[in-house]
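Take a look at this single chain in C-alpha cells; it is the form predicted alone.
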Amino acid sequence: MVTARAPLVVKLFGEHAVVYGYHAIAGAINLKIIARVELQSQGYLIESNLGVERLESLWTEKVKHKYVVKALQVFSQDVLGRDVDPVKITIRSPAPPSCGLATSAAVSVAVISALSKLYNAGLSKTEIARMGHKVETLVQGRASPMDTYTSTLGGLVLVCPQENRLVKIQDVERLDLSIVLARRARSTRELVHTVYRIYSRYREIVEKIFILIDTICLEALEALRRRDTEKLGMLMYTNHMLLSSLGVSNALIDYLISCLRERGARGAKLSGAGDGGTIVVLGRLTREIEQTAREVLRERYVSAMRHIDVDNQGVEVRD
C-alpha cells in the first residue's frame, strides 16, 4: 500500500482572472487530502466521504469519483500506456468537497503521486502538478494550474500564466489565516462557466476587472514581503468586491464579508470558485467573528477554523 498526502489550497488573490492569463497567489495549508492506493485482484474500488464505488472498467462514463477516475485514466494513458491494474483507493479529506479549498486538485495530486510510487514511475513534482492540472481540465472544461501546482509544491505560490511559470514566494515565513466554510449552491464548473459567459458578452469591461485584480495581486505580493498586514487586508476586501462583480459571490456572502469588516477582521474574501465554499480571513478568528459567521450564513454555515498554517512541504508519499 502507498499513501500520499497533498495539502489543500487557499486562493489569496487572483482566482478566476488567472484562468485568463493574469497573476494569482495561492497558499498550501496544513489540511491534507490522504490517498491510499493498494493493488487488488480484480476491479476498481474507491472509498471516500462521497461513499463507496466499484468499477469493472476505468472507462465508465458516469462515476461518482470523477477526479479519482480521471487521474487513473490520465496515469494509464500518459505513464503506463495501458490500464492501471485493479486497485483499491481510499480518500480521506478534512474538508467537504466543493468547499473552495481545492479538494479536487489535492485529490488528483495525491492519487497521481501514489500511483507514481506504486509503479516506480519516478514522476517529478512538476510532472505530477502538470498531470493533476490535466485531470482538472478534463473534468471541469477550463482550469488554472494554480491549485494543482500549489498543492504539489507547497508554500505560497505566485502564478504567472503569461510567462508559463509558477514561483514559490520564498521570503514570507508565516501568514496567519483563518477560514469559514459555507455550503455552495453552484459547482466549480458552473461558476467557471458563469465568468466565461459574462466575459464573452462584456469582454472589454471584464478585461478591465481582470486588470484590476492583477494589479491587486502584484500589490499583495509586495505587501506580503513587507509584512504589511493592513494593506494586505484592504487588498483582500477589494479583490472580493471585484469577484462579486463577476457573479461568483452572492448576497449572503457579501453581507458576511461586510459584517466581518465591521467587527474588526483585518481582511476577508472568497477563496476559490465562489458562491460560498471558503471565506479566507486574515488573522485568527475571534469568538465574536465566528458567531457572526454562524448567524449570517445560518443553514449554509458548515464550519470555521480559527487558525491555519501554510504548509511548505507540498505532496508527500510513503509506503
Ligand code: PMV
Contents of the next structure:
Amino acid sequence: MVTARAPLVVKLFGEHAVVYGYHAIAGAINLKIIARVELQSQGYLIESNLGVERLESLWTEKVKHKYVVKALQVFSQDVLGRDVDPVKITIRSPAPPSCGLATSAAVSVAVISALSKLYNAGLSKTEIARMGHKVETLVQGRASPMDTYTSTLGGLVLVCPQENRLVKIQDVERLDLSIVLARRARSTRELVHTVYRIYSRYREIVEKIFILIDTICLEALEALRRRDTEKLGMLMYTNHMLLSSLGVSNALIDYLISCLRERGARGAKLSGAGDGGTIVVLGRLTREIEQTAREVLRERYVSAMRHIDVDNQGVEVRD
Ligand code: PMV
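Right, the form predicted alone is done, so what does the form predicted together with this ligand look like?
Full assembly next; the chain just shown is listed first.
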C-alpha cells in the first residue's frame, strides 16, 4: 500500500485573473488530502466522503469520483501505456469538496504521486504537477496551473502564466492566516463561466480590472517579503472588492468582509472561485470575529479554523 499526502491551497491574490494570464499568489496549507492506493485482485474501488464507487473499467462514463478516475486514466495513458492494474483507492479530506481550497487539485496530485511510487515511475514533482493540471483541465474545461503546482511544490507560489512559470516565494516562512468555510451555491466551473461571460461582454473594463488585480498581486509579493502586514491586508480587501465586481461574490460574503474589516481584521477576502467556499483572513480569528461569521453566514456557515500555517513540503509519499 502506498500513501500520498497533498496539501490544500488558499488563493491569496489573483484568482480568476490568472485564468486570463495574469499573476496570482497561492499558498499550500497544513491541511492535507490523504490518498491510499493498494493493488487488489479485480476492478477498481474508490472510497471517499463522496461515497463508495466500484468500477469494472477505468473508461466508464459518468463517474462520481471524476478527478480520481481521470488521474488513473492520465497515468495509464501518459506513463504506463496500458491501464493501471485493479486498485483500491481511499481518499480522506479535511475539508468538504468544492470549498475553494483546491481539494480536486490535491486529490489529483496525491493519486498521481501514489501511482508513481506504486509503479516506480520516478515522476519528478514538475511532472506530477503537469499531469495534475492536465487532469483538472480535462475535468473542468478551463483551469490554471495554480492549484496543482502549489499543492505539489508546497510553500507560497507566484504564478506567472504568461511566462509559463511558477516561482516558489522563498523568503516567507510563516504567514498567520485563518479561514472561514461557507457553503457554495455555484460550482467553480459555473463561476469561471460567470467571469467569462462578463469578460466577453465588457472586455475593456474587465481587462482593466484584471490589470489592477495583477498590480495588487505584485505589490503583495513585495509586502510579503517586507512582512508589511498592514499593506498586505489592504491589498486583500481591495482584491476582494474587485472579485465582487466580477460577480463571483454574494451579498452575505460582501457583508461578512465589511464586518470583519470594521471589527479590526487586518485583511480578508474570498479565496478561490467564489460565492462562498473559503474566506481567508489575515491573522488569527478572535472569538468575536468567528461569532460574526456564524451570525452573518447562518445556514451557509460550515466551519472556521482560527489558525492555519503554510506547508513547505508539498506532496509527500510513503510505502
Ligand atoms: O475555488 P477553487 O479552489 O476551485 O479555485 C479556483 C481558482 C480559479 O482561479 C477561479 C480557477 C483556476 O483554475 O485558477
